[in-house]
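Encoded as structure tokens, the following chain is the form predicted alone, with no partner shown.
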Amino acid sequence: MKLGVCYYPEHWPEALWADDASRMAALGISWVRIGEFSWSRIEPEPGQFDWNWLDLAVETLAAAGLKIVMCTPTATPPKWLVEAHPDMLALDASGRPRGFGSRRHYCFSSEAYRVECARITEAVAARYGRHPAVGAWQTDNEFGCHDTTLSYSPNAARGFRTWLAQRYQSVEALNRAWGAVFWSQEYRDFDEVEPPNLTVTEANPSHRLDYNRFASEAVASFNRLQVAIIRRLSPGRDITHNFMGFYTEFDHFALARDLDLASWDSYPLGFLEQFWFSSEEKLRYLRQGHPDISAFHHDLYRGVGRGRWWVMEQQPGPVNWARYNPAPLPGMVRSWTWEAFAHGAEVVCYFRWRQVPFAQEQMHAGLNRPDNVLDQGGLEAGEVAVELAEFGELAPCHRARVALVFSYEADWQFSVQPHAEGFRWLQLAFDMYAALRRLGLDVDIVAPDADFTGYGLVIAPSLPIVETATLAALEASGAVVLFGPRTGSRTRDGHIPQNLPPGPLQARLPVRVSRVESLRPGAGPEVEHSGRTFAGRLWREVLDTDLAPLATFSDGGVAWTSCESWHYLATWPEASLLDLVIARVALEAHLPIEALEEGVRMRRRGDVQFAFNFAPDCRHTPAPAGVRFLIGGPELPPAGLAAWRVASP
């Protein structure tokens, strides 16, 4: 468990570097990330490299005993490169170029840009790949940020046609898969196919789904290009990429197969403000972040990284990019850091060392203020460093008893045809995760092709496309399984199954969806359970089944049913009903549950149990009487945390 920081020596006078490095080390920093936006300084003119400044920065950091995460600078190609290859720019869905002037101004499908990326990666890796202070690498920066995964450029169109030809082999097979006879959309040749933008009305949904698949694979191959060069020139160093929060436009599990570990950029307050949370939640958790935002991503990226993961950027104070940008409650930076370690992080790296007084991010806090005085986040980072030294090492996270199946393709399917405004797969998955956490359960977030052996409970928020292998793995696990609505509603080509949804799931769970409807907020559907009336959200399915209902709609239709420990939901339950559903399946799986006070969350790592308070008022620590606390005590103040030892798992 180490601390790190993001540093930009190119932003500061060289006279500051040595003092910065020594202050980092004194604060308890071990890792420093550099270089991800520095292409114009490394190569100010085509083919003319200036290594002097970066050599000095590396040596200065190394002399202070700091380890370096070196980055490839490909997220910010310089102006001269755009001038030389103007077709490297992505085009948005309206056909407009994503131009120079900020960052991420490139198309993943541009062969010319890939050649340039390979060249700069080779140059940086050849120079620093075997430097003893360079202990890890980061490829690029935040793939897809600012809606840049999907490009509709001529390069992307050519790449898509090649991808389709390899996938379908014949245009006749493509036409069948897409149902292209509809609206007379049949193609005579792959060269006739265009990206699915600029259509008069809705594009063919199978066309759009395949374009998501193609774009996702383009990101993965772009990353793989850099990884291969780094592995050759910098053997023995870990390679990562810093993923983002609530971002699903490419398959992170697939991309991370080429990495040694996953990392992500954690901005709890910014994410709370920018995403779907209610006004009440945004006000209540204004300075703490929603209790499940960070944990959700910690568990996701632990799964993406096959057990190894970092926080590459941790919010240290107000950010600059959300609609509103409050300061964290005093103590929250410390709490967020410990929460990451509780979920298994190897390193928590703060963004950034010092607030920059110019350009786009001058309103974004750092560990230090622009006048080089340690800010609140820096003080709390130093506090964590002291606590880590006293705490010692922790065992790796144990395998949880609960798995949540996370499918990027499911999110694409919902996005292509949501059928209800606001029906987001990602939000449904988050709601189910939060319900598990409110019961004090640890969760592993896994891919649909995971091995489910050893899990007592598996939650599949929705799997529109159900693979035979997934069903077989679930069956072999013996776990209690809960499927959410719209599971099995599409074939791999994006069609409604011939035997109706839930398609292949019917062999194990005899229900058939004969009709679906989406309903505006406030229109129901109402759900009856245990003599109480609850609300469903947005969606209602009509189930034909002889199975007994566990909950019904107000007209008597089946809203929730089960067969031999496999459960199916025909709606998206409101939080209070979802809590009852999750509690029922957890108890069926013989899992110990504990209804936590509002705002309190727990996570166990090895033989240490952690508790965190995200509420704006005091809470009680959910610890047995008489335990010896390693951190904190029986009371959890706002932004407070506690830790105590429990029996080994």
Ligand code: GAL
Second form
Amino acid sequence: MKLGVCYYPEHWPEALWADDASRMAALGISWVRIGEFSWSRIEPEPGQFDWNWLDLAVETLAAAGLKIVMCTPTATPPKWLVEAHPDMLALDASGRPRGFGSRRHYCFSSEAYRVECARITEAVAARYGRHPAVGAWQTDNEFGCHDTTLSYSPNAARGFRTWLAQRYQSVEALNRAWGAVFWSQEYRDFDEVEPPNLTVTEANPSHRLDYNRFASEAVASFNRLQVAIIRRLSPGRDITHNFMGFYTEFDHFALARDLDLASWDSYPLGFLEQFWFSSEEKLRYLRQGHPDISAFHHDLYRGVGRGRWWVMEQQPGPVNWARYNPAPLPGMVRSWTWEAFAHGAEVVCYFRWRQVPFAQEQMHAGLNRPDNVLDQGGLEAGEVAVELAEFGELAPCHRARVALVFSYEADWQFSVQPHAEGFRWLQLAFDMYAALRRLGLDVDIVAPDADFTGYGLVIAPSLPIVETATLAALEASGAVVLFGPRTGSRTRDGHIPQNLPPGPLQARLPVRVSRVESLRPGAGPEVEHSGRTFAGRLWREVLDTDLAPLATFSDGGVAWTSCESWHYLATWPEASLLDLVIARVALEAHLPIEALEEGVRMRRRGDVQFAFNFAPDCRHTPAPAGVRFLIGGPELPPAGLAAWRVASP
Ligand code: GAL
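Since the structure above is the form predicted alone, I would like to see how the form predicted in complex with beta-D-galactopyranose (GAL) looks, so please show that one next.
Now the full complex is given, and it begins with the chain already shown.
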């Protein structure tokens, strides 16, 4: 459990570097991430490298005993490179180039850009790969940030055609898979296929789904190119990439197979402001972040990293990029850091060492103010460092008893055909996760092809395309399983299954969806459960089944049912109903549950139980009486946390 910081020596006079490095070390920082946006300084002219400054920066950090995460600078190609290869730019869905002047101005499918990336990666890795202070690598920076996974450039179109030819072998097979006879969309040759943009009305959904799959693989192969070079030139170092929050446009499980560990960039206040949360939630958790936002991603990226993960960028104060950018409550930077460790993080790196007084992010806080005085975030990082030194190491996270199945493809399928405005797979998954966490359950977030052995409860928020192998693995695990609406509603090609939804699931859970409807907010559907009336959200399925209902719609239709501990939901339950559903399946799985006070969350790591308060007022620590606290005590103040020892799992 170590602390780190993101540092940009190229932004500051050399005279400051040695002092920066010694102050970092004194603050208790072990890792420093550098280089990810520095291409124009490393190679100011094509083929002319200036290593002097970076050599000095590396030596200065190393001399202070700091370890370095070296990055490839491929998120910010310099102007000369764009001039040399103007067709390396991505085109947006309207066909406009995504030009120079900020960052991420490249198309993953540009072969010319890939050659340049391989060249700069080779140069940086050859120079620093075996340096004793370089302990880890980050490829690029936040793949997909600023909406850059999907590009509609001629390069992408070419790549897509090759990808389609491999996938379908014959254009007849493609026409069948896409149902291209509809509206006379049939192709005579793969070369006739275009990306699914600039159509008069919506493009064919199977075409769009395949475009998502193609784009996802393009990001993974772009990353793999760099990883292969770094592995060759920098043996024994961990390679990671910094993923984002609430971002689903490529399959992170697939990409991370090439990495040693996952990392992600945690901005709890920015995410609360930018995503779907209600104004009440945005006000209530304004300075703490929603109780489940950071935890959800910690659990996701632990899964993506096959157990190994870092926070590569931790919000240290107000950010610059949300609609509104409040300052965290004093104590929250400390609490977020401990929360990450409680969920199994190996390292938490703060973004950034010092607020930079120029350019796009001048309004983004750092650990230090622009005048080099330690800011609130810096003070709290220092506090954590002192606490960590007393705390010692913790075992990695044990396997949780609950798994939540996270499918990037499911998210694409929903967004291709939401059928209701705002019906977002990611939000449905988040809602189910939050309900589990309100009951004090630890959760692993896993891929659909996971081994489910050992889980007592598996939640599949929705798997529109459900593989028989997933069903077999779930059956083999013996877990209680809950499937959300729209599961089994599509084949691999994106068609409605011949036996109707939920397709292959019917063999095990005999329900058939004979009709669906979507409803505007406020229009229900109403759901009756144990004598109370609740609301479903946006969606209602009509189930043909002889199974007994656990909840019904107001017309008597089945809203929730189960068969031998596999459950099916025919709507998206509002939070209060979801709490009851999750409590019921958890009890069926014999899991200990405890309704936590509003804003309180728990997480266990090894033999230590942590509790966190995200509410703006005091809470009680949900610890047994008389326990000896390692951190905190029986009261959880706002932004407070507590930790105590429990019997080993
Ligand atoms: C991240 C990005 C950083 C910085 C930060 C600001 O998305 O990786 O480079 O821009 O946001 O919060």
